[in-house]
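Quick heads-up: it's one chain on its own, the form predicted on its own, in structure tokens.
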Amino acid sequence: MGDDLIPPSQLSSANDDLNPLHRREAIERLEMTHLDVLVIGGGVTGIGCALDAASRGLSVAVVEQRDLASGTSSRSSKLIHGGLRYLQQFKFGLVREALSERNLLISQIAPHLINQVDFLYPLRNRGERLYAGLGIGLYDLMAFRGSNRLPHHKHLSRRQVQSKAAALSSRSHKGAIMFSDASVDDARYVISVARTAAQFGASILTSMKVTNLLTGNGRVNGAVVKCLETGREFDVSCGTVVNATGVWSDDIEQFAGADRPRVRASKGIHLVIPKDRVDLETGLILRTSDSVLFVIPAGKHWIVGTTDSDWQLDRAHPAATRQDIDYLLTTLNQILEAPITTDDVVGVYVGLRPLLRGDEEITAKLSREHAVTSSREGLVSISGGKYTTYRIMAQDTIDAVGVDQGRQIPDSTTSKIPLIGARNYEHVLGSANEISESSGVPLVSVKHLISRHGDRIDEVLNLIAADESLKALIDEDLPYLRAEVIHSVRFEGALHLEDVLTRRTKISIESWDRGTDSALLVAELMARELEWDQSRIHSEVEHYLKRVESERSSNTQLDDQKADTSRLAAGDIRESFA
């Protein structure tokens, strides 16, 4: 860590616990205080945005109308990276820009959630080895630029590929070269964000539903939110509201009585594989016709993805049909000795990236970057983007939040600000073994806490010390402890039990039963700290039930739209508690 990070002492005294008491006083305060800045939305880019407010001394609040990262923040690839394929559109200013905030992100901002990923980039001819080769070069000296804390790429030989990815087939590559990028638990980070953005006074609030906006003397000046859990609505007051709902800034837009659509959404599935299923040792990345395809190491799985097509149904529930698998496996088939088949899937995810519109028809070829727009006094929307470049992304709309409200704000500081679970992660990681044996949980566990919540860990570990029984596992395949779902509730925030199956942990994919079995057991859990009753927890478990019923049933249509159809019968279990 640099000696120029934000000292603890410059922090907020407000409490960073994400739970029911902060939901309920933060409530309070919506109602009676009028904010500087209302944030809609809490995935990556919105939490973001309250971090960087909050931390240059605005009184901010976030609402959110389902859970933090809920939307394309947990549904991403997982990477950290400045994007190669965007050196082939020539976007050089966009892949600088996130190969920095790849290292910041490394080094200082995050590094108990950042891992290193290796990739292997297969040659398939030979005059490839010169183009590729330039390429990647051009990658890391753009990286080198920005304080590279990575590996610089290698060549290697057919044989010294076979020796590192033996699942490749002989006939498929020429040899290989091999670089490094990052990768991420998505969820988990926009989770520590938005702890770090309360520590600064930030207000996050889930299940809170913005049905329309407030105006007088010919600006925005608030919103009309309704609260999902108890049905209740009430009118937000604020100087600037920040619209940063990814795919679904043109409905907030449309509530100032903005017309012009700007965002449009493109779908990208991702298989996961067990990681014994394919026998690599570092990742691959694959030039496809249109696009790449990553297989990206995630613990004990493989990552397979993605797709990049227009997605103009329902963007709650955006759902892989049984062609978007078949096109991902028969692309990563075309490599391999061994071919993988849907009975090797375990689970299925699909994101929503909010890509700037422009003339072109085919989604891939859309902005990736992001752009600052006010349509209307008052109003400030943070528009594409990607999800490393964050915090930019951020920096720049509360900069132009400044602007909206003809006031001097103070600089960014973000870039100074290390993550809920950074600051001593390093000593926490060294001391794991003496963790290990004064906690009695095993090394394997503590390992795994570290990874996830970093110098945090005494938070969980308290909770095994009161209650013994926290310390085994959910799930007897998967890391997750009982301990981290009651953490999920008095820490991070979750109200449901989906949050926790598929945000908190990654069960929902990680599982071959994609959580059926450790449903009613997690409900339990979670049923001490919110006070549910039978009749809750078996609502609860239902809801579940059938989103994972939905689910496996769109995985099978043949077409987008009895996929959409399909997945919608699960409904929000958000709206019918209200």
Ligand SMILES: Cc1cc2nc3c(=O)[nH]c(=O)nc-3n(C[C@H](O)[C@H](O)[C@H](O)COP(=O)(O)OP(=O)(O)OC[C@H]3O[C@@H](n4cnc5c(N)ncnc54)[C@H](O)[C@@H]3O)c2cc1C
Contents of the next structure:
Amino acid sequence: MGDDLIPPSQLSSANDDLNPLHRREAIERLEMTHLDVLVIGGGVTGIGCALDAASRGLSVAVVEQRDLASGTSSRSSKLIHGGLRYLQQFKFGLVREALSERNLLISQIAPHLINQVDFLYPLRNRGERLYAGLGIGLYDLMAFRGSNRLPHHKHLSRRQVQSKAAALSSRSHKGAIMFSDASVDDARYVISVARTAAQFGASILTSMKVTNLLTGNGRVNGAVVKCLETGREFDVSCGTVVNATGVWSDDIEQFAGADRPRVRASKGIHLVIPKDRVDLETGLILRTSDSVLFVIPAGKHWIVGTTDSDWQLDRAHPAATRQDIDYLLTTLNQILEAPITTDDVVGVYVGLRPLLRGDEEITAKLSREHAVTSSREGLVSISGGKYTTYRIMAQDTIDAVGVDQGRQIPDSTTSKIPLIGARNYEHVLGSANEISESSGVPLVSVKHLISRHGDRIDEVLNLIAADESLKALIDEDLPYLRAEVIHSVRFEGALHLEDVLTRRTKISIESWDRGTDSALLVAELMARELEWDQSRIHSEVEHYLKRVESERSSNTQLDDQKADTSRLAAGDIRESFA
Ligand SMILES: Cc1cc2nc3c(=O)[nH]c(=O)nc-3n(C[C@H](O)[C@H](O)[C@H](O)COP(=O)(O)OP(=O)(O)OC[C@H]3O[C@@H](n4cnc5c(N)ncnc54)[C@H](O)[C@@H]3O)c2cc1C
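Alternative state: the form predicted in complex with this ligand, after the form predicted on its own:
Complete assembly follows, chain above in first position.
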């Protein structure tokens, strides 16, 4: 890794295990001490702010109403990219900044979590080769300025395309351009940032909802929080509240008296399709009438997305309609030799983009840039932005906290802080064979673990050394080990069954049964750690099964309103305890 990184000896010695003990201690801290910063929202932006603040020496806690990354940050296209289509909108600054972040994240900050992905951009006519070639050439050039590690684009003939993408019908293209970008498991990334923030002393609290803000002397100076596990409410005192709640941003602003809406929610859905259903060696990017469609490789699957439409219903449970699904399949089928049908779709997920409000009617044209604002002293809000640029967003936000508090705080150092698991990743990867031999865990599983835990693979292997049965798979068709369930609770803050099935793993969208067959096994493993009795195991499983049923039902509805109603039928497991 680079020489300019912060050496491990300069890290705080705080424990980075997110578990029930961390939670208990964090609640005590929130009740007893005055914090420099209270961050609301445990998505990539809020957790990024916590790391930025803690690593500058500020005392900080994050409160998240549900689970880490349970909002938009687990439902994105999972690309760490400059956004080729923003070049078409002449957003050169945004693209340059995002490409420079992409290069930093893939080379230094999280090389274990971020992977190169290659895309084919099929050309519909010969004239497009020049136009698209210039655009993609400019994209590469901008990345080059930011010390690019990814290969440059290549022009491919029709025949070359056929050998890389046999699934494409020969009528659908006149050759293609191949270029490279990067992808990430978005939920896993947030959890790694959260543990890194904890390493610097940040408190990370999930199932903790802000129900109001506190004020004094004309400033916001704290918040009322409600624990959704127990129903208990208490006050938290702090210097500045950071509002990093994505599509919920305006709710927090309203607590402070602001009434002008600033964020608009735009729905995007994705389909998950097994790799063997579409014969491609690389991803695809296709131009549509007002946006683009991606086919992105993700392990044993393709992710196909996305859509872009206004959403004004329940923000915690956005739903995909039959119409959304048909749109993606129809668009993709226009270029495939053998069409894909709904029977080929393993999973569907939906996210809401927190877009800055503008005058544009069509959400695809609204800005992907971010804005840091302070409508009232003591409250700093960060809205808009992209996953890829979360680190810059966090840096700008904590700079604004310094201004709000009228004090000089050290500059951000997050560009020099590798996430946990990153430092000795290359070395661990090079030792995969030896690790497999010494631990008795199959090589394929060792590689899977390294790609998710980096140099922290020992945390999982130690669990297996203590209990051999934990090296078995949860679902025979997916790579996740039973030990990873225990690890999710002991190290990664999972509190409920759906936290493990949908965010610590992606079993809920990668298995044909959507995780229902694994639910009882996973709940029983979690019960060992969280001291659940039979009735609690039963209620966790029941709730999960209901959630899957309601999701399936919403996918067959034709309009948003009906799909939302179907989706809401399951309720929220967290609210049911409070
Ligand atoms: C379909 C889609 C595809 C995308 N693809 C990409 C991509 O490929 N690349 C890219 O760079 N970006 C992408 N994005 C954008 C990116 O995902 C988002 O910008 C990013 O995840 C937003 O993160 P956030 O932390 O701001 O919001 P969120 O992840 O939504 O986090 C906000 C959190 O605040 C919590 N919260 C709300 N109210 C309260 C309260 N009162 N108390 C406590 N907690 C509260 C919520 O529960 C939530 O977890 C995509 C977005 C969508 C929707």
